[in-house]
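Just the one chain here, laid out as structure tokens, in the form predicted on its own.
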Amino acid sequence: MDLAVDTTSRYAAARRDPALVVLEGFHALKHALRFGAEVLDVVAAADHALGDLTARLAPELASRIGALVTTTVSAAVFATLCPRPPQTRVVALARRPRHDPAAVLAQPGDGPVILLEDPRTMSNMGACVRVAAAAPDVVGLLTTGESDPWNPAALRGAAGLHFALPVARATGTEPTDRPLVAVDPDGDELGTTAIPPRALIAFGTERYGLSDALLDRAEVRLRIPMRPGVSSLNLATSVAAVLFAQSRA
């Protein structure tokens, strides 16, 4: 089979394969490798030097990236591999790790787990993963609803940081001893009430907020103070604000 056709069909099939993920851009590849991803191969456009990118952006990964199977294709072929080809002109295939939501909730230590209830916008979901991965004590991120948190658009928004912490879809009914903290406009102002250790911190959609079922189970309700007339914040911004307040406390 022609190399260009084989590469295009292989990456198209990978997007439909629940066991694989497509890493779009050098930053996604870099983060995935730093956090233990099993990267299967890399494709780079001929007009971009992978070695130069590695030396400039991740020199500590030079030997690992150099050992990967790398295919070089024309810019025209590369453009067929992603809906929005990354500026770094690099994509890669990796195996998707599988995480049991119950095991995520049962992890030891005082760090929180983030729960996104039925998120709708995949790029926003990816940004939430990126924020959670940056927080030093978050031990996992769970979502409910139909959307897969490993959706390609979510992976693109997270820049490969799905591999930095367990990310999984849950039913929302898994038993847990974690105290449920609901981020809700009718809650106590953020910073006035302590977030308990091992919290499960729940965020709803920007339009509808959290469901009554989750709110009824919450041990603590917190609101992010905002200027009057502003009805909501971007979901990832809300996650960042709560985690920052928790870290400062």
Ligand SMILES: C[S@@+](CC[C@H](N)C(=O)[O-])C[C@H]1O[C@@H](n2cnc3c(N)ncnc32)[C@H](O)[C@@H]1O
Contents of the next structure:
Amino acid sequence: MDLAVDTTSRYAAARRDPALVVLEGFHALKHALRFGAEVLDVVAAADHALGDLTARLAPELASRIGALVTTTVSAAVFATLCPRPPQTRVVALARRPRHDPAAVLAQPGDGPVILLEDPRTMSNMGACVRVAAAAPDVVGLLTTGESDPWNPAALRGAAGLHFALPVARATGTEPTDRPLVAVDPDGDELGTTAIPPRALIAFGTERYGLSDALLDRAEVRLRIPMRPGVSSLNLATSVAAVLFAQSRA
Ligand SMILES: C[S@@+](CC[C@H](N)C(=O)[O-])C[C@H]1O[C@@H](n2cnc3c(N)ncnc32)[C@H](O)[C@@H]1O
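Given the form predicted on its own above, what does the protein look like in the form predicted in complex with the ligand?
Below is the entire complex, every chain and molecule, led by the chain shown above.
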């Protein structure tokens, strides 16, 4: 088969394959490799700078990136591989890890699990994963609802950091001993009530906020202070604010 047609059809098929993920851009590839992903191959546009990017941003990965099967394609073929081709002119395929939400919740230790209730915006969900991955003590991130947290746009928003901690879709009804903390604009001011160890920290859907079902179950409700007249913060900004406050507590 023609190399260009083969590359385009392989990446299109990979987007539909629940066992694979498409990593869009060098940063996603870099983080995936740093956090143990099984990367299958790389495709780069003819004007890529994979060597320079590696030397500048991830020199410790030089031998691993150099050992990956890398196909170079024209800019026109590269443009068929992603809805928005990344500026770094690199995409890659990796195997998708599967995490059992019950096992994520059952992890030992005091670290919190983040719960996103029915998130709708993929890039926002990715930004939440990125923030959670950066917080050293967060042990996992779960989502409820229809959206797949491993969607390529979410992976891109997370710069590939889904591989840094378990990320999985949950029903929200998994049994857990974790105290539920609801982050909600009507809660107690952040910093006045402690977040308990092993918390399951829940954030609501972008338009409607947390459901009554989760609010009613919560042991603690926390509000991030805002200027009067502001209705709410962006979802990922809220996750960042709470995790930063928690790290300083
Ligand atoms: C965009 S907001 C949802 C807005 C929704 N209209 C509401 O009033 O909750 C998405 C989520 O971010 C969190 N959030 C945003 N601003 C917040 C604040 N000031 N205090 C606490 N949580 C906040 C909540 O978890 C909220 O459910």
